[in-house]
Structure formats: structure tokens, C-alpha cells
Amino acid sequence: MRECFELRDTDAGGRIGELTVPRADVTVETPALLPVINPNLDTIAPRRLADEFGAEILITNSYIIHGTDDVRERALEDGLHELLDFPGAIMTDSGSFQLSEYGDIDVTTEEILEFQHEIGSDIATPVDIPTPPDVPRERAEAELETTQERLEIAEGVDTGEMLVSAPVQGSTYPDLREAAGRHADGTDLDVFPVGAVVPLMNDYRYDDMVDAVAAAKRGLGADAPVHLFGAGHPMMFALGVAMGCDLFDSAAYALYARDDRYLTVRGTRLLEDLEYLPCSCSVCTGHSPDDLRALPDDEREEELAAHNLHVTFAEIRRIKQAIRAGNLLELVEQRARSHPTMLDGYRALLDHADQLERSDPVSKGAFFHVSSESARRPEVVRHHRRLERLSVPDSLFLTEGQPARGDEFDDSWRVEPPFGPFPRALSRSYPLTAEVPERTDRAALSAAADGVARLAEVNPDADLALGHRGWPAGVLERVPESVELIDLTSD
């Protein structure tokens, strides 16, 4: 068990937890944002990041700290704390993304490990090799063997209080990313970042990404706090979190505002096109989109960088509530309708539902059915699967409708899209209690017959009769030929 870091409250695959930082002496409550400072340019000010946006944690550069010989030298003199003038947790990375745009590094792990804990990193990172993409199997395997005997090396290096983290490469096979997640969970680090993803998403491709991150979470263990490296657009939290991320890092608050562009939890858009702020931080009441635009460079740089941060710490402290209030794929649907990659993303992730099903809270508030992809979330799994443990008589009759009159069936138990069929006495309970559509989309349709299937499966020796509200035949398909169909909408 993993002393740094305890969960506190779970929801699908999301939680919230707590990442004690000994050497700054604090406590991070995740989900958590990482904004990323360049030592050589303060866009926000890291004071300003923690007094004014509630930054609790940050990331930096340990690397370029160390090429760069007059922050280097203040960096060993002052230490990383005292440089950036910040009160809160400091995680560094180590150089394996200059490594993974340039192809060289002139530091080792040994080396760059000493050089975090000298500086008064509290979270410090290996040298590892970022994997892009769809690469051969072989190189990806090579790389990742790599990467592994620098974990290990890792672990030797004398780091005291100092956090280290062990990033799970793998590139786009998952049984590499799995592997590399249990490999890992197997050593004494501590911080578990998922690396070379973000060709993932600046391409798009948040489907695989999804993947990616499922593989490596069946590799950790449920105590690893799990870091999505470079997932840095508010568009994505929600999303990344549902999979069992629990860092972000984001460099793109000060990026996009560099190239004038505007962060929403719907995406990005171009300053220049906007007639309308549609945001009520202290940036956009104060400012028209003409104000912004009248602005010198460096100053609406900065507006913009200010804007772009208010929306990504209030995407993540929506993010949180709705954990505690347990409809958090709620909001991972409302934001998969952003963009079609993210509705990908969003099927990608019930794919994994099974996995999910396992962190997933047994009761919660309401279940909402509000799309096909509902009907595929880790409740309706859960219900199907539990559909074995029912004591179910000789004949039974599942039904839309009302109960079955005088003594053909022994009893009567409702069918309710998407979950199917369950006894009546547990119509008040979670996730039975669902707020479903008038208008049942096909999908809802199609796993409440996979319920009935299941129960049929399951029951070999019962007779049963499904009442329906004249189901598609395609549905009825989907429902084994022992069970007797009775249309209700026929009289």
C-alpha cells in the first residue's frame, strides 16, 4: 500500500484522493491541475498561480534548469521553491521530452535524480523513453525494456523525502502499456505518469488514448496515483479523470494564448472570432472580446493566459463535484458532444466498462439515461452480471407492464431499458430508479434484452415470458428462443 496517496471518494473510474508531498510538507487533493512553468518565461507568476487560481502543485523543467547556467546556479543556491517564489508541491520533469523532439540528452538518470533532489524538487522524474505512437513492435518493446532497467535504477538512487515518479510507456499496444503499468506498480516509486500521449491527442485520437490509459490502470494497482502526462485542454478532464487519471499538466493556458486563442470546456476558439465571452471570470467581465484585442501583445498574452487558467481549474473542481455527487460520466457525456473524437473517446472508455465496473459505487445518486451510449455504462454491467445471484422461480414473467394476472406464473418481475429485468421489491433501489427517455432509444432497448438473455442464460430450467412494448425485431433477436414474447401494445 502506497503511504503517499489514499482515495476518498470514487465514481466510475474517476477519484478523489489525497497525494501527501512530504518534502513540501503539503497535501494535494486530486484530481489535480499541474500548470507548467517554463523557467525561462513566467507568463503567471507561480505566486499568482497559488494565491489567485488555487494552484496547489506545479511542474517545471529540470533539464533546461540545468542548461541554463544562471537558473542553474540559482536553482542549487536558492533552491526550486525560493526561484519560483511558490508555496505549494513542485514536480519536475526530467528531459525525456527534449529527448523524445530532439532524439538526445546530454544527462542520466543518476545524474538528472541528483540534480532534482539538489534543486528541492518534490517530484522528481527519470529519464525514460517517450515511445511515440504506432511505432514497430520491436523498437517499442526495446524502448520500454529501456525504460524499465531506468526505473529500476531509479529506485537506487538515494532521493530521501523527495517523491519519484515511473512513467508507463508502451506506446499503442496495450499489452506493452499493461505490462509496463505492473512493472511499475512493482517497484517503490511513487507517482505513475502514462507518457507519450500527447501525439494521441494533438492528433485526436482520443479513442486510443483511452486505451492506452485502461491498459496501463489494469498494470497499477488502485492505491498508484496516476498522472496523464501533456493532457493539458479542459475539454478532456472529464474524461481523462472517468479513466483513473488523477494529474494534468498543462501547458496549453499559456501556449494557446501566445497564438490568441481562447480555452472553453468545448474546445478552443480564435480570438479574433469571437463577438461574445462566454465566461464570467474576472478576465471576461472585464474585458470585451474588442478590449482584449486593443490589447499590446504581452498584456493579452497574459488576459489570455489568465482566462485560459480560470477555465481549467473550474473544469477540474466540476470535475470533483460531480465524483462526490457520483454522475460524473453525466458530465463525460455532456462533454463528448464537443467534438466527434471526444464522442470516440467517451465509446472507448465503455468499452472498458467491465474494468470500470470494479471502482464503480454499488448505490449513488440518480442514473440518467440520456443516449445510446448509456446503456453501456458500468451500472447496466453490474445488473446483468448480479442477474445470477436472484433466486428465480419456475415461471416468471418479465414485463413493461403490469403484473401478470391470476396463476399462469409463479411471479412477476418488471423489465426496465437498459438494465431488464429485476425482482420488484428492488425498484427503489440504485440503479433501478433511473430517468429514462418516453421515447427508449434502441440501445436501452437492446440491453434489457441482453438482461433477459443473461437471466435466461443463467436460469436454464425456468420458463419465462417477456411482456414488451412491441420491441424491434431486432431487439427481440437478442432474446433466446425459450423465452415466450408477449407484445403488450398487440390488445
Second form
There are 2 protein chains.
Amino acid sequence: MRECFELRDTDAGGRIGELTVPRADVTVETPALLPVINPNLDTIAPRRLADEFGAEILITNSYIIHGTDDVRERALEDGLHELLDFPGAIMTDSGSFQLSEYGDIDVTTEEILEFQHEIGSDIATPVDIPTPPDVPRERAEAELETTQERLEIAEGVDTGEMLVSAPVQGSTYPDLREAAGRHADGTDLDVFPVGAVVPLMNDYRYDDMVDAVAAAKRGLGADAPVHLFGAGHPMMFALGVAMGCDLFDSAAYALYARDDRYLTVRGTRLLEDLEYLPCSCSVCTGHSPDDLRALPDDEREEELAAHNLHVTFAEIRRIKQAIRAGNLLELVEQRARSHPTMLDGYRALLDHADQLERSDPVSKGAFFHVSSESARRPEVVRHHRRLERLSVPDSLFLTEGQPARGDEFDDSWRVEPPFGPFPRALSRSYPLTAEVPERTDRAALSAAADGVARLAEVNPDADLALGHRGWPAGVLERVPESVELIDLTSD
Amino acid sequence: MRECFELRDTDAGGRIGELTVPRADVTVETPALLPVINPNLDTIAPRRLADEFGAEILITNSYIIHGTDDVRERALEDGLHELLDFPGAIMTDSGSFQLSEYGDIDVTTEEILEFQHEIGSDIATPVDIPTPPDVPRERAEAELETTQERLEIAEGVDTGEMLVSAPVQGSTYPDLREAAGRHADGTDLDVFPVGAVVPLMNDYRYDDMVDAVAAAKRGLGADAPVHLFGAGHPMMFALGVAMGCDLFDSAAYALYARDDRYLTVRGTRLLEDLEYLPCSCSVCTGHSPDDLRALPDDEREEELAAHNLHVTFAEIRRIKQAIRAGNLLELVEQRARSHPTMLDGYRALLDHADQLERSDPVSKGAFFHVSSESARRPEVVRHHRRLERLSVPDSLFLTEGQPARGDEFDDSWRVEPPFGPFPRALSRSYPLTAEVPERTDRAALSAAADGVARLAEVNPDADLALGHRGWPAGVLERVPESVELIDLTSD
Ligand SMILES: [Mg+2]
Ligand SMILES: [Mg+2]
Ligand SMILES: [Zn+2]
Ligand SMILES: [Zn+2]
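What's the form predicted together with a further copy of the same chain like, now that we've got the form predicted on its own?
Now the complete complex, all chains and molecules, led by this one.
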């Protein structure tokens, strides 16, 4: 286990963790949001972020600090904590994004880390190469190699108690992301940003983002704190957390406020389009949309930024509570309905159900089947795998209805979509205590049929019969012919 | 159009309306929440409901007022508005629920309405018979007859400017609910509570609730203000509004607070189970769960009630904004993932897509396909109906891909799941501007196939070909054999 990071609880790929930041002498609970602070213009003062919003950590840009003479001098003299007046942990970004936008500059990895150390950063970032999506493989490989060289240099720099992050690149090549994750994990660096996903998010490619994170996570292993770099929209936090991301940074709260954009967990709204404020925060209960629109620019920006932060931090608390209660995927289910591209993201997440299953707790509150996507959750994957290990009598009735009477069968098992068959003795254990709708869906029936098929496959000598409630022919085709079919609704 | 109620905007079955309450000299915007006030113990003072939460209307129980000597005397002397210190509209419940629980009492409909009039009620309620679900039909019919007799008596009582509600009963018999709605609509009474749905909601039978409301609405017609009586959980407001309910009353905010229950739009939580407060209201940003738990009973109850109200009123604003923006069903989609029984409710709602289609606007922002349920939305039903009226050339290529080159076909139309085929000229009109996921679902493909089938059916002489992207065999079976199939992915 990495010394600076301890897991407290997990749900699907999500986890509650504690990131110990020795230089700030604080422990940050994850999932955590890092508000991005521009030292030249802070819309909401860092002290207020801590006191009013409960921010335990923030992130600021060392490149901007370096480039602004008076700020640099004050940062070097007084340190970032005093400069920003913030009591929590302060992470610094190297500005690799700016570097990639404005061309390289002539500094070494050592100098960059040393500068961050000198200004009192608690978590520093080396300059990596943020390779964009969809570049030719050769470029992705070459740039990843440069990033990896710099991480190795960073490993060698004496940075005292300061933590150092190790960005994971690799563009949209899952194998490169995985290799990058494995390499970063092999260094003694501390925090692992999945980098260059902003272009994916800007294009609403949440499915590709999920695939990139999933690949990075496979390389990183379970004990690495993962930062989804540049992901600041509360709509997608639950999805990101469910993939195993622990840190998010948000410049959105301030940037959006500047453009009169109002964040919600269902997407972004323009202030001019709002006739009602769909939120319970103090900004939204204290103002009407007209009130807000009538404010002077700077006040309106501050109020909108405060609302955006309230929404953002409330979503982080909601996610943590969901992890504690074991219903994170039910929260993701809801967020997936915000936009078709978020649904793509959730569907992509479920492509990795096998990977999520490894960290998903064996027992939780109750599994809710709330969509056809639910049929692909890690719990269903796990149940189907568990079927291989259950001992089956010579003849067995699998049924959605009552157990067989008489002695035609040695035993009767229950069948419940989406899980499929299980011995009645398991009815009281998770996930088979599931709550399911009366109006089921084809995906649930198909998953149940796949469970029956799996059982038949691993028990080729058993006589199996399936009592189903009018399953459609296309679903029944998934069950091997050796299984006798009895339609319980046809008598 | 009923004089006291005017529709401003609609979305699916939901609407924004204005209920004019002449006796209070106020106009209440609907959907509206009526907090239930017990005159003997108000957790949150009515004045605070108006000032802090924006309540425009509340409801209190005339039976309790009648039965409490000092309250009755003060109500008769000063009137309800002064007694409660509330500036908005005040509705009174007759107490038919209490009557049904504790046995009938010896008062007439006239007396009951006159008492409500004397104490200054703005909207009164006659004593109806709240027939529970699942009773024998004979009982439902007999009790409905009694309710209807009382409504007819109520019609004849001179109540001045006071509005009078006409409860719609009928138990779980849709035809009785519809007849009851038609009868009530035929009276000159003003507001239409769908009654006795509380037992359905207590048993999480949201599907049966939807069917009861849908039936009542068929009888009532579009211009009747509908009150979903006893429905106070914010989780189901969006569903209720989408069915066409305009008024909700909440005792839940206070009753739940008394039991340390914390409302969320995803369901109810016990305060003792919360490690984080998943909300942005002032209660939840000002306290930790431990803070709340440590408060003295009465303070804790008040704080929880305030939180519950914040959540409830924010959801009402969110629903109104969704109606304005034309994305109410996307909000229902999210709420449907709160619990499998809510999914049943949404699936039941879609059984009434035909009915919803009648009030659904022809054009909105953008249709989001965000679940397999989306394939059954009113817009899809309408598009399939519209296909019957489109003129089709002799030979037509329907395709998910590029138009046909050469002269094999007279024209090419686009095919987009879940809608199916349409002429390219319609691509820019709602709902065909839909945003759909890249990872589509079988329900969307099936709906698109049904659209193709419909077009083939009404144009039996046209030569149709379908260019599809690898649709499964079970979906292609829905397309008649006369349509040539071309798999665009197999070249
Ligand atoms: Mg894509
Ligand atoms: Mg039912
Ligand atoms: Zn707000
Ligand atoms: Zn709250």
C-alpha cells in the first residue's frame, strides 16, 4: 500500500480514501474536488473555499506564478499558503497544458520541481507531454517516452516532504495508457493524473474517456490515488469515481460563471435561459433568475461561481454517501440520463464490469435493477462466474415460479432476472436480495438466460429445466437446447 | 377553459399553469407544492414557508380545526389567514382520510363546506369516500356513487368566491377513475384531487398510481387543475407532473423530519445512516451529519424539516424549468432510476405515450435518447403516426448510411433509431434533431424497425430497401419481408 494513500471503502471501481499530504500536514478525504485558483484573479477567495465550501485541497498553476513577477516574488518569499491564504493542501500544476499550447520553454524537470518546492507546493507536477486523442500511434509512443523519462528524472529530485504527481499519458491507445500506468506505478511518485482527457470531455467523448481511465487503472493498480485531470463538471463526477478516480479539479466553477453559465448535475444551463433556479443552495434560494441577471458583472460572476461550487461540492458529498451506502452505480445510472453521451460513458463503463468487479464489495445494501444497463453490472458478472462453483444435483428445476412438487427433480432453484438461477439458500445474500421492477426488460431476461446457459455449460450431465414467465423466443435462444423449457404463463 | 386555471406551457403531460384563487386574491403558479400545516403544531411557521421557501399556497385540515376548541374559535373569529399568518392561498382538506380511519361523523356536505367557508378557506373540500385500492368492484362503484352525490350537493352550496375541489375516486379501476373524472369535470367545481392514491404510494405501486392518474385525466380533460392528493415525496413529483398533475401536498417534509428522515430526490435516508449530507441547502452546508444528530430534538426536527422543504421546492423549480426547456421526460428518466418501483412507474407512464402525445409540444429543444425507455416516448409514437401521411416515391432507400448513388432508387431517406425513417428535409425539425448515443440499444433499433414496418404497411406498392448497420436478426424480423435488407457493415 502506498504510504500517502489509504482506502477506506469501495463501491464498484469507486472508493473513499485518505490522501496524506505531509508537507501541508493535512489528510484529504477522497473523492476530493480541487478548485482551480488563478493567483491573478480569484473569483472566490481560497479562505472562503475552505470555510464555506469545505475545500480541503486546491490546485494552482505554477507556470502562471512563475510568469507573473510580483506573484512569483511573494510566493517565493511567503509561500503559497500565505499568498493564497489557504489552510488546506495546495497542489501545483506545472502548466503542461499552457506549455503545449504556447510552445516549449527552456527549463528542466529539476528546475520545474524545485520551483514548485520553493514556493511551498504540497503536491508538485513535472512537465509531461499531454498527447491529444487520435494522434498517430508513433507520436503517442514517442511523447509517452518523453513523459516517462521526465518522471524518472522527477523520481531522482530531492523534494523533501512534497508529493509529486506522475501523469499517465498514452492518447487514445488503451495499451499505451495501461503501459503508462504501469510505468508510473513503478516509480516512487505519489499521485497519478490521467492526463489529456480534457479534449475528450470537450467533445463529450465520455465513452473514450472511460476507456482511457480504465486502461490507466489496469496499469496503476488499486492503491494509487488517481486524478482525473481537468474534469470539473459535476455531471460526470459519479462516472469518473465509479471508474476509480479520486481527485477532480474544477476550473469550470469560475470559468463558467464568467460566461453566465450555471452548472447542474444534469448539464450546463445559460443564465439567460433560466426562468427558475433549479437548486437549493443559498444563492438560488436567495435570488430569482431576474435578480441574478440584474447584478453588476462582478457580483453576478461571484454568485454564479458560488452556486457552481455548491452544486459541485454537494455532488462530491452525494458520491461519498453513495459509496458508503453501496449505491454508487445507482447514482451513475441517474447521471447517465443527463445526455446521450453520458449514457455512452455508462455503457462503456459496463464494458469494464469485469475490471470493476475486482474492487466491488461482496455485500452491500440492496441491488436496484433500474434500467436495462443494470443487467450488465459487476454483480451480475460475478454471479455468473459464481455459478461455475455451485454444485448442482442430477436434475434441477430452475424457476421464476414455485418449486416443483413431486419427485421429478432433485431440487428447485430460483431464477430472477438479471441474475439467472441460484439455490434458494442464497436468496438472502447480496446481490440476490435485489429489488427489481415488475415490468422487467429484455436485457434482464437475456442476462438471466445467460446465467442458465452458463450453468448448463459447466454441468453438461445435469438434467436442467427452466420455468420462465413467458420469455420471448429471442431470449430463450440463449439457453442451450439441452435445457427443457416450461412457460409458466401458458397454463 | 376553466376560469380559474390557465395553461402557460406544456411538456409531455406536464404543464405550467396559473391557478387563480379569487378569495385569497392570489394567483398560484403550478406545478405547486402545498405544505401541509397542522394548526396544532407547525414545524415550520407558515410565514417562513412563504418568505424563505416561496410557498404560494398551503393546505390545512378543517377536521382538526373543527375538533380543537380554541383553534376553531380563533379560526371562526379571525379567519385562517390571520390564525396561520400566511399571505398566500389556503386550501382546506375536509379530513376525509381521518373520517375513513375513525368512522363517519354526523355532518352534511353543506355543513362541512359552510364551516370551511366560515373559517376563511380559499379552496374547500367536500367529504368524499377515499376508496382504497383493490377493493371489490361493487364497493368501488357504490362508494364512487356516494362521492358523486356529494359533489352534486357541493355544486349547489353557495360558497361565494371560495373554490371547491371535486375529488376523483374509483379505486384501482381505470374505467371508474375515468368516469369519475368525467363526472367531476361536468360539475362547476374547480380543483380536482385524484384521491386515495396514498395507499398505492405507501406500497411503492407507482405504476398503479400512474394508471389511476392517467384514467382520471382521460375523464377530466386538459383544462382541469389536478391535485395528486397526499403525494409529498420529491422523488416522484416529476413523474406525477409528467402525467399531468398540477398540485402536490406535502406532509412528508414535517412527518419525516419528526422521524429523523431526510428527503432526497433519490429516496429517503435515515439521518443515522448519513455520513455526508448530499445536498447544497443552507442546512446541509451549515451542518455536518454529526452536528445535526447532536441538536436537541425540536431543533433537529426543524432543521430536517427545513432541509426537506428545500429539496422539495427545488425539485418543483427544477420541474418547472424542465417544462420550459422541454426536457421534462429527461428529468423523469433520471428520477426513474431512484428505485425499481419508480422505473415501473416510468414504464407505466410510457404505456400512456399516446395520451401524453396529445399535449406534448410539436417542437422543443432537443430529444435526448438516454435509455431504452426513450424509444417509447410520445415523440416516437407521433413520428410513427406521421409516417402514414408522408408521400413515398415508387422506390425508396431507407438508410443509416449515405444516400444511394445512381438511379436504383427514386429517393433516399435517413433512418435514425429510435425514430426510424424520415425524409432528409425533416432532419432539422424536432424530434429528428435528436441526440442519440453512439452505443445504441435494442429498444431503439426495434422502434426504428417498427417505423420501417409502418411505412411499408401504409405504402404496400412502394419498393423499399433498408440499409442498416448490423441490426440483430430479432430486430430485422419486425420489418416485413417485402423490404429489401442491406447490412451496411458487411462490406
Ligand atoms: Mg465515440
Ligand atoms: Mg404492480
Ligand atoms: Zn444554487
Ligand atoms: Zn439540505
